[in-house]
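Just one chain follows, in the form predicted on its own, and it is written as structure tokens.
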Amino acid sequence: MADARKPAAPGFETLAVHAGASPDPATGARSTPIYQTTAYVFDDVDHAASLFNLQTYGYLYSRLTNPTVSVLEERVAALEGGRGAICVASGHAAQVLAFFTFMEPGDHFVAANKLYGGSITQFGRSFKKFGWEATLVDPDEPENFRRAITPRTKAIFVESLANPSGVVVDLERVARIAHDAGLLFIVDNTMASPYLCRPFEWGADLIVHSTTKFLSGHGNAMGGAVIDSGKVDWAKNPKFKSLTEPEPAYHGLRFYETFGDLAFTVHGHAVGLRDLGATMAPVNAFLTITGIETLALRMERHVANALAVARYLERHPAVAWVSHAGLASSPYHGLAKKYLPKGTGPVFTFGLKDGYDAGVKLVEGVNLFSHLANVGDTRSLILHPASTTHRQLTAEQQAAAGAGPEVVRLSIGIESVADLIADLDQALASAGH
């Protein structure tokens, strides 16, 4: 008798290699081809009309959809356990598109104040040009989010593992606060990657990524993604009219009524990419697809190396503190065990006793580490946020974001860890320590 048991769901590593992809039907090519084309030939006038009316799935113009990008979208959605995804040109573009779908002028959202400095600037300055207001609160006390909610609030936004400070947010508690108020809970999972953290399992509604970082993994491809859980009942809440009311540009089509749990994803392509135009290049999608295939292997090495370096720095006489949730001394150690059971990520910060000048000397004294404004590379990277990524913030904002004058950020790569420690050791010594 045949075994009627339901086959087990594919493992993470299997999905990272296979999800969304199959041999090319035209040539049999096993790797996903780079479809470097702007447009696609229609079968006839009726076929063209059905595509433009969203009545038929297919490709009509690469600003909206592209076969290479589609594979990446399916893969990222599968790894996060989501229903669908929209891939875009950068992580910042992903944030714009995510909010663009449901925000109107005068609307408000609450965000953690421990974020990537560019996000703080985007939320506090550029978003205001759309009429969107943001209130930043300390995520260490989740009730701060509840206290900041207003009648115009539509969402709460956090980073699962904050850049650059390595703060771990209590996702489950914040999700409960968001949902009690009828708000969306949006999580930037860039620093953790879906290998280390699964925000949908803790109540997130949307996940955003800068795919430029760990998903791509090699510092060679820009990109971003918005992943939809598919679990939001958009019709239940009048705050989200763009997905429930008739869309004039598509002859009165109602996205949630027509596409159900794919409403957000379809809207992101049909309206968001159509009008914002923040399209991911097919070659960047190809490079990111390739990078994701080794995500699990890379993250294991990243995590092990980072913890070893953090332990070395914690003992160094020139170092005042180390913010790495994998250390028993970290106030986030307990949360990390809950939300990041496979490790707390390779990006973390530490503070030098001699402050700003010592930070500058250190980043200029390393040899193996690369001094640049990126994270998530196979190569180890170093940055002094106060003089680079967070320099546009006030001193108070820098301190709140965990990027004060003494702070140095590391993104630990996959090199031999002894070489990384030796490079930091000589650089600290040459800086006078």
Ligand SMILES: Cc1ncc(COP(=O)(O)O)c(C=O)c1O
Contents of the next structure:
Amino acid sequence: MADARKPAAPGFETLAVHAGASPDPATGARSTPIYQTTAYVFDDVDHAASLFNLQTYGYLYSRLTNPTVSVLEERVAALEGGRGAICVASGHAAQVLAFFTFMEPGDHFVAANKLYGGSITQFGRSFKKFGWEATLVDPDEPENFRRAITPRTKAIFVESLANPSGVVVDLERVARIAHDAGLLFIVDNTMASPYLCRPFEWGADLIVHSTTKFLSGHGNAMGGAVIDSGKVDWAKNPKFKSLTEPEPAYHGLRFYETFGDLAFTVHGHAVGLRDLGATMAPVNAFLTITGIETLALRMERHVANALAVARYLERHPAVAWVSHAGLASSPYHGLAKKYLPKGTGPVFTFGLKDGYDAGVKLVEGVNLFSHLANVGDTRSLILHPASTTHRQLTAEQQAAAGAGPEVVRLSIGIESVADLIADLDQALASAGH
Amino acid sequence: MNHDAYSDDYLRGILRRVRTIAIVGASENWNRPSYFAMKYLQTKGYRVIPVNPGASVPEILREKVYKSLAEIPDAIDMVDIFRRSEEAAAIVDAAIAKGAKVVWMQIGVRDDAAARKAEAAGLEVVMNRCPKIEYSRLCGELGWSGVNTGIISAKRRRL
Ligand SMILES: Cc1ncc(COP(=O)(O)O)c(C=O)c1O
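Moving on from the form predicted on its own, please list the structure of the form predicted together with this ligand.
Next comes the full complex, and the chain you just saw is listed first.
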């Protein structure tokens, strides 16, 4: 009889290079081909019917699935240890798709108030048009999530490592609060990447990513992903009807009964992408696949460089404070040791003693750092949130998000760290000190 | 035999060896999971024979429906059980009597005592899995839907 033991699971770096990407079955091409096509021929009418009925696997139309994008989907699912993934046009599209799967008009979720500013705007304004209500709470006190739960609450949403303030959320405690109340726990793992943080191991049900950041890693491809743990028992909870009740557009098919732990992933393509249409372009999938191959190497260097820059800034006389969870001075140092044992993210903030004007001068005075609104690039990036990404927020929201007037955000790249420190040094000197 | 975790080689070996599969609990309704599995396995070259005493049609997907395994005139390699766990033991007995070489129980179906009995009679057993999902996972097609197949290989995929 064949050996029924499970072989050892491949390591992270092996998955990053290989998962989802066996040689192309059609041509043997070793690098994943860019399938730049909108549609795929049917063998015959019966084959077409099977595809439209979801009875067989295959490509139909690239709004739903595409062979290049599905390689990336399998790869990000493997890196997070999930059952499957849906890749979409951007991180924001991933958030819409994740909530769209289970939210109805009038439903509610609780989110951390320390989030990427664009997410706060998306949740607070555009989600309202779908009838989805969000309550934002301070994640430093996990009980805040429990207190905000209402009868219509369906999920709790946090960033594992928040952009930009470097806040680390106590994932295990928040997961327990979510599960005690029968809610989904959704974690945005963009800032940490699966190399630094493993949200499914702490109880996350769904993970979302802006693959635009560290996964693609080179500042050249927009993208997003929703990854399903495959662990949710959708039938146990009457809140999650869309996966358990008959789907009229598929002649009464019930996704959970038919696809089991693949239900979320199948639904995300067959209903989510079909109707929301936020498809990832195949060329962006290709760039992201290529980027992910070096994720571990890049993250090691990003983390080491960032810690060196944070230590330099902590000693600088113009700097009031540095918020980097890798520093012993950070209130998040203990949580970071637990949830981000390989180091905290290359994205962090610091405060300038001379406030808003000094922040503006600094971003204009650097030469090697790029002044732009992105993070997770090989290049080092600098931003003054109060004058850019967080300017739509009120002063209170800015402060709550860790983006007050004196705050500068850095995303440290993989250049020579001495050059990065020298550039900051000259710019800080000319910014007034 | 560990029925909590099957190796890919074990499942692949079964799916390569069997040719004729009887599905007990095959539905005539096109939107039921058993119909999906039957149709998919047919396209992969298996002969699939439906067994359902309550069927109201003589044929499903061009194959005659039988009321029981014993009634099927042809030899059967594998019996795929699309019934609740409580009904599995009786179907396993019938599969042994029919001379099947494999008993496969669908997702959610598991009976360890029946599995031991089948194994003692020389049959191979898979429980709480779907042959459609495992076939498509092992040949890579499941990855087309964004699913993590767990397959890492620098060779072109085939079952
Ligand atoms: C943590 C986080 N989540 C989501 C997003 C949104 O991603 P995208 O810009 O790809 O839509 C961003 C973008 O900066 C982010 O930093």
